[in-house]
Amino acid sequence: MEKSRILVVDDSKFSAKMIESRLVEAGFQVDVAYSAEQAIASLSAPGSPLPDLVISDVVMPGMDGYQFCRWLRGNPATVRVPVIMLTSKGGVSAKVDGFQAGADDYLVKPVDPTELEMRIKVLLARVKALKSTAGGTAAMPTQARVISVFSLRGGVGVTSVAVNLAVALAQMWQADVPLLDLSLQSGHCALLLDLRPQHSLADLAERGPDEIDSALLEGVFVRHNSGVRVLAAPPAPELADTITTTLVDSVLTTLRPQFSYLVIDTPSRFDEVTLTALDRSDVIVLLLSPEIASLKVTTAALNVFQALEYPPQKTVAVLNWPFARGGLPQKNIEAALHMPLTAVIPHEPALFVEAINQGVPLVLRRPDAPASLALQQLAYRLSGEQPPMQKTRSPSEMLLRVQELVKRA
């Protein structure tokens, strides 16, 4: 089997040689350039073989890694070559700069050689899967529509909305829907479905990307009778750090070709794992409540999304009304966000609490309640332009109900 070719660009000969040695040992073919200019000259030479993946340092004399990455993205021959950036600069802003330049992944030095090798394999596997199905007249495989529910403010109902959306999608389209719980220190998706998982994401922590496959994930899922399959958060907070971006990326890469929808419950912070999920999402449900603190952090989140160059249509703002009276007017919220609200989930005095305590999602327990109907209609809107067709089954009761509501609107 032909070896994958990796181009390493680093002005530090010691660092470049260390990476080269490790990757050669792992079975890759490695080319090394000690500056971005040298790499460009090599890539531009007639007949020069193109790399399957590029690893570039950021801080280099002359052209830096960001400029080099932009050159790669502007060159038709290398526009789709995956790029991993290595730098000593940490923090969200540095990662934003890397993604803005066109990088696919970003690692902070000192880099663990095993993690670097695993991330390379994940990116190469993704490219290989796309190439194998894009040739000739073959159609691209169905890819799950990934929907993440996110808020920088805790307590606004992110988990409840994520669980109800997953259940609504599963019931509406009579399809299995994975629900990935990335609230790693205190995940409650299984609890809200009255499930007691025997396995969790932590059971996958020691697995490499090559080991993450459908059969393995099937054994880790805990199934709900609605059609939702929960991939639970670790059972103890101290296990949260075992969940890496490489693992999350591997799980999403494996699941996407198998399902029509995939829902992610995210924590109320920007960290590496959360950003990986948001990067891979087709839709981000940005949840807020009608009060100043929530509006402030929602605006901050939108600024980060803009810096990450997420397309505007990727984010939908949803207002969850947690109290009976008061709160900021909807028109003021929309004016502050500079975008319309896609949905408003009305206040329910006790139904959400009862649903949580009983482990029965609101869309199942009270499908006719106003908040439940709002969630069902949101799920319908998020289904995309081409939802799964039910060729052998009659339309579900939930789908007929929502379609009737849409007609009346």
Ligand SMILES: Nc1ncnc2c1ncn2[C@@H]1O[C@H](COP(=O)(O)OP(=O)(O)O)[C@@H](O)[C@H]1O
Second form
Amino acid sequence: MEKSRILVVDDSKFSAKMIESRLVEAGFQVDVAYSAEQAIASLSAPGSPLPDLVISDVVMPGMDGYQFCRWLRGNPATVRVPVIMLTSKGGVSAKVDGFQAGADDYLVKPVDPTELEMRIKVLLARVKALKSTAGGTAAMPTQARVISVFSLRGGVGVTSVAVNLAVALAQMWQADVPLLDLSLQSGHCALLLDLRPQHSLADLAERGPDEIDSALLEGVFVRHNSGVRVLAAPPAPELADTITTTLVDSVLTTLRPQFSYLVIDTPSRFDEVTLTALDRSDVIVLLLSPEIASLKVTTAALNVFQALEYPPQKTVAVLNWPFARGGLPQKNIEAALHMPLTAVIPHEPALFVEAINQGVPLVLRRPDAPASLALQQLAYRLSGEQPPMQKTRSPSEMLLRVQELVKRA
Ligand SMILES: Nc1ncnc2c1ncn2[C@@H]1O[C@H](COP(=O)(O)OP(=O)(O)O)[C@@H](O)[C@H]1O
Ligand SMILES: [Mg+2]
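If the one shown is the form predicted alone, what is the structure of the form predicted in complex with the named molecule?
Then the entire complex follows, led off by the chain already shown.
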């Protein structure tokens, strides 16, 4: 069996050597870096092996252990690597800081070597168990996280949010993200991206479930330079009925192992196809606007989800402001829904219309606009637990911006 690889980061040569010799003795392969900067440089070098676990000192000259841990969490390739913080800094608040920075465990020096070894083994075993329940080994890709955006009322911004979420995920994680347009009668995801689809879901209508494979889907995707690939809605409303639940099921089954994220735009009703998509989703973004009619249908949708026995954590409520003022207060909405709002997207007077007319989504066109930042943060929250499969070495500009925002919040 291959040895687990541990990266030790400590500015004290003495301490680093002590840990190294102990861990080598325990059968681990150990790399040592004497500063966070040095560790980052070697982790960023092309072709360098990734550690299975990181042990980091907290107090170091230059970048400290907390900052280093945040860097690890912000880097798609290391987002899931377990981190043990090792420090002379005792006290609860130092520990809390460590955990907030994304550490998995926290030990105060001098640490008992047997305890350190045990904690390492526990963390490594947990990661292994997680990988095997995900149905694969380290090298095998996980399944895409399927995110549907839904509302039983039209015009609240479902398509706008779905498109911007897909673009934000693609940009943030430098990943290809399929966007499935299930607004079958009047889909306009492609339009919002200024794409003129040559192909659509209707091209697949004649195919049996056995014929749907990744090569076929490759030919039907309409690509956007953000990394989003649209599976467009049929070009004419009368073709909507040719899209069956079996087809949608096969498409999702085929795409899941290939991508990290998959976003679905849905129509504002419960039909068979929509229910299939919602069933297969890991997250449903239940979108509403701050008015009584929207609130009513949102409650109705939540009741349906409950009847369908969806786990409560599958649904996140997000408030969008497609109009400027006069909306219901947020706390009344949360009280009525019996759940907190995961995000609030403010009204953006001119920018949304501008973005549509230009065919450039808000998160690309105006990344700093308040609604845009809310969408990026939502994308980040929805993706938090899921490292993309494409291993990029340095975090994207969007990711750094969102993490800065999250830190300040
Ligand atoms: N936060 C917002 N601020 C301003 N306009 C918005 C906002 N969200 C959505 N809109 C506008 O509302 C309209 C409906 O949005 P759309 O995404 O098509 O909704 P749906 O898919 O729910 O029918 C669009 O013109 C869109 O530009
Ligand atoms: Mg729509």
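Just so we're clear, the structure is a prediction, and the values are computed from it rather than from any experiment. Rigid core here is just the name for the largest C-alpha set that superposes within 1.5 Å across the two forms. Residue numbers count along the first chain shown, from 1.
The rigid-core alignment places the CA of Ala77 2 Å or more apart between the two forms.
The rigid-core alignment places the CA of Gln376 less than 2 Å apart between the two forms. Once both forms are fitted on their core, a CA shift of 2 Å or more is seen for Pro110 between the two forms. For Ala36, the CA shift between the two forms after superposing the rigid core equals 64.4 Å.
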